[in-house]
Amino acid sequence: MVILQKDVEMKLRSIVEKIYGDLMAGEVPELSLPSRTKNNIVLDEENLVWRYGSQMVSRKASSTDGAGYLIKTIYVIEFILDMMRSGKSSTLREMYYISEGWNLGKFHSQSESNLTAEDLEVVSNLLREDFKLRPEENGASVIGNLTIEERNRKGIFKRINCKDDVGDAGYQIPYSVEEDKLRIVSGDADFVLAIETGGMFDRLVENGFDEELNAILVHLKGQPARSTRRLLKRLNTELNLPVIVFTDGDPWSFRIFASVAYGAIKTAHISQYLAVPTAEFVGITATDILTYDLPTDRLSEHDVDALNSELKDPRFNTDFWKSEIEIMLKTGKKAEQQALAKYGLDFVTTEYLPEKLSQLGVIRR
């Protein structure tokens, strides 16, 4: 999705035109955005993907942490009018240390400035990206056989091999993989799976995983970067690849794969650029944990906590997600995915994940 910088500029102005023409009506300027809650994302029946619904906030100048919203609002927009205008980009972190100098602009935390940035975002439904703001990192890596075409620093595309123009670390995804920035030109792949931790997507890697089954390996690196998602998303669509996402077993891992296949709550707004409703979840599960026998430790009250939060989420309404939630709460236990060492280190690679893709019906044993 390619967004010209005239339309961006036009609908960020629109914005503080909106509060201007309240001010000269003689009204309380507000502006008004989707309650960003578990409690208000339904099912877009169209994208299958989750959406903001039609919970309402107002953040309105009545107040004096409502006119303090609208100032540092306005700040915003301001930097990112002017950062656009002089061809320049800004990471998150950047401006939050930039709004020391603007006075009642200034934020207390970088958390506040991050959220005044997103809901920019919702009210002019369009993507960060679009404002030039980026975070600290970047997204993760992939490897594979993926031709792709990177816009290089003087603006001319150059082509890369995922698998033959890399080293052991893969591709590192840049925090922008719109259309103007990277092109997909092929893959020659069956899959792509989609990995949590750098351990496990080393050790995949190391043990010819990607060339062995025909995948495309990408690392999540935790919680995955909106970047890594939305790469995700490309793929899937344009070249009609499965996504399979293979993560510890526990609640924030579980949590993981909710981001990329359902859609983060934080994002939902734009969830259908970066979800993936096809992705299926590979492992490790409660069940894995059981049948396995694998190391485990002992679930904490805050892991207890959000899987109870999870039997309420809607994105985890599912036979599936249920049953997996109540069995790692009846035994209170959660495992890594390097727990699978237990029983060697081509464990993985030969035993249980072509099992677990076979079982899916990704691959043929």
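Think of the rigid core as the biggest set of C-alphas that the two forms share within 1.5 Å after superposition. Values in this document were obtained by computation on a predicted structure and should not be read as measured data. Residue numbers count along the first chain shown, from 1. What changes on going to the form predicted together with the partner chain:
- Comparing the forms between these two forms, the C-alpha position of Leu345 differs by less than 2 angstroms, with the core used for superposition.
- After superposition on the rigid core, displacement of the C-alpha of Glu30 between these two forms amounts to 2 Å or more.
- Once the cores line up, the CA of Glu17 ends up 2 angstroms or more apart between these two forms.
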Given for the second form:
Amino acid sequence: MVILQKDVEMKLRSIVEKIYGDLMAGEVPELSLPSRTKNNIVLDEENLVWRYGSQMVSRKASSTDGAGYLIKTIYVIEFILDMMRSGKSSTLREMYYISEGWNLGKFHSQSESNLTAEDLEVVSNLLREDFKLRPEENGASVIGNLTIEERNRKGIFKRINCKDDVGDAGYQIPYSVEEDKLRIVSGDADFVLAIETGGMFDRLVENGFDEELNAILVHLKGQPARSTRRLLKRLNTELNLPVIVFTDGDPWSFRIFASVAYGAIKTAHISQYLAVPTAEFVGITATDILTYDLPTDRLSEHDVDALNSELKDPRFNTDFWKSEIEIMLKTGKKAEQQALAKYGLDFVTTEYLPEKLSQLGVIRR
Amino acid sequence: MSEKGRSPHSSPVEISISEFFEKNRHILGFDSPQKALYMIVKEALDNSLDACEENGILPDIYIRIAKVDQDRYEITIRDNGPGIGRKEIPNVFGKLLYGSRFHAYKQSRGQQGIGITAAVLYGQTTTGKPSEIITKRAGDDVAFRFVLGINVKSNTPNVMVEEPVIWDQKSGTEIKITARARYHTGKQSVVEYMRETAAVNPNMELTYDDPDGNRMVFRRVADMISRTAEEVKPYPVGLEIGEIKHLAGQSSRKTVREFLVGDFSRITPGIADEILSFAGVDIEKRPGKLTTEEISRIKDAMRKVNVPPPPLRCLSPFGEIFIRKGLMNVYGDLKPSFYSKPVERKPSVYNSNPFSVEVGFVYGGDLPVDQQIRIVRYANKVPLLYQAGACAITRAVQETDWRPYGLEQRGGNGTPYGPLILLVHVYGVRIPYTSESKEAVAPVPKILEEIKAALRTAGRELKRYHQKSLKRKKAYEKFNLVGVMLPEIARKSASLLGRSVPDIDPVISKIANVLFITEDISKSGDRVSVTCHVFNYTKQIRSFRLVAFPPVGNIEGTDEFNIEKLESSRRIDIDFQVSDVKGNYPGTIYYFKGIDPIHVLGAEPLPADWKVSGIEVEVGDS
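Provide the structure of the form predicted together with the partner chain, given the form predicted on its own shown above.
Now the complete complex, all chains and molecules, led by this one.
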């Protein structure tokens, strides 16, 4: 995935060329790119991930929104080209603040600037790392018998074992986990367990779950950042480890699983680098809530809307998910991972996970 | 029923009307010292305006409020009205329910003959002091001065002094009352009352000296005499039996037929015959001899026969100009963006009394968006400042669903939110009020219904404006697109690629469909030279009128320009000079006329109140 700076520059300039060319020809300037909604994601049979389909949207200068978008895009491109020439990089948040000085190109929210950066990836077929733009560190971490080498600020690759060389917080996943930043040396584990909440991650660490069941634990920290998903993908393909996702039992957590397994709608253009199509969901399922009689909260109106929208989401179009979503809608209940503590602090590591993981065939009891 | 509340020896004691009101002064609105001051000023001012209006006099009013001690004030109100006959004075000011208009069939501010006497009574009760009245009729050499109070037990005037005095005024009346009162200037104060009264009576000149020695003058800004109501004979339909009986008893007509034709409005001989044959009453019978049974039949017959609607001469609406003034007084410096054409309902009848409703409103602009709308209430040309919650006007607003007209209103009832000032005027002969103090119109179904109908018409007007302004917003976005964003795309893309900036006119004409007005200015000394550019980016040839309004300084020569047949994609330049500009010139404001607003950017439609002046208030020392 390493691309020459010269090519990046050329691709970005060609976007501006298109706009300029339209003006010269007396045409209303326009950029078109794939529609980035759930109605336009299709299954990529080859890679088994969900990617953008053929629907295109047009950003045209005949409306103020469209014209504003084109102006912002030109400003972002100019900013990236400047950074490349001066050998700098910036975080997405920094770019959002820098845009304060861009007048008509000013972003009104960071999600707007993030979306524009993603659009540029989609249009140019490049990654934002190529643009010298990176996200904030988000603190997601790894614990387990995994050895990696990370290139530090001085450019030296340093070897780290994610069980012996780190504290209880684990190894912090850097913003880029590409080969030029992070090398996977070896791993001795049977599977990777990706955990949504910090509370549950800490519980499994304290209970020594990684050593007991020979697992690499990855803390997703809510909806996982790109680099976290990319690392899961690399552990899956390079070490051949199955990836198991363990989240709360609510509609938003189901989406976390979907983005790990099938790719997120926002980043469907790079799903093949990020998604682990073989990932499996261990829980908490709607069925678990009934089977284990877990303490619950009522679904909010918002939750119900989210579930109904998932029923129309192609990524959830499987028998397993349809039945789980319908059970949750019927019972009207959701539960947190930590609800398992109803049966004691050890219940999750001695009963729940071993039972569920053996059902999935990941371990043998 | 409990026996506890009743005294074993109680027997009914007759009390006079004065005694009753002395003990129940809240019924007349004198329920607090603050309110009492307001009521005294209001009653006297309403009487003065009625008297002037009836006699075709441009009102000159003087009001003074002076502090006597901690909680007592002396209130003086003087007018240039026709004056009051010497013999009438004791009864007008010293006897409750003595009203010259009590049985008059026309719209006026006062009607029951209670108000001013109640003020005299209140002053007497709270300070022990009598009131002082000076009055002079036109043509008389001398004025008469009275000092009088009220004999409460018998409801009769108690005249202490009656003497001729020299008064340098041609005619008029002055009353001075000392009363327990509290003075304030905020909401629901005498000052607010004067201001709202001045707003809809622009032909009045009102001078006011306040207790702190400040003088306020509400200038006369219109010399016209307001459209006055004429007295008409009672409208027959809906009259009560007792009222018909009373009229029949008083009638000097010889036959019932003549009585019906002569003593009521809208009854022709043909209609009278019809009524009487329906009722089975002999047309030759003397009116005084009619039995109650016959009168009842006549009353029912009047409903069955087709009597034309009541005459309008007895009603006196504000009309468009005065409504605009009333609204202007409320919004002050906050310029609204929309001025409605007032809605005037056709008169209706309530209890055989004709009445009607008019509604005006202003909307948008600088008015606050996130607050409840303001409702300005008038009844028979008198501002209503108290008892909003009990008033038919407030109720009608709250019971109307404003959401379809573009206002925010939870659940479709209650006072809506939005940048709206609504003026509602209910006027008619004997408007029913919720109390004797006439602070709120009684919410009787017939009146509520009429107010609501007027509000709905106003609402539809508001909705039309919303639809237009939405179109204008779209047009404004185009302005931004054409004038700012497209040039920026051209400039920015060219500079990034290191090429020359492309000509974007062909692209503009592809997206815009507007007339576009901008200007260049240059200043030297206190003179500003302006070049106004008018671009026609539409596809048609355009002709219209442009008005230039410099916010500071004076324009030299004409401020109106005719733009004749400006062709598509062409530009025309207009040059003019503005003199006496001190400091910065903020740019000219342009108005246009004679073209659909959705086609114009950079200018506003000429406001409806262009060159109409508001109330002028001067503040200084007295």
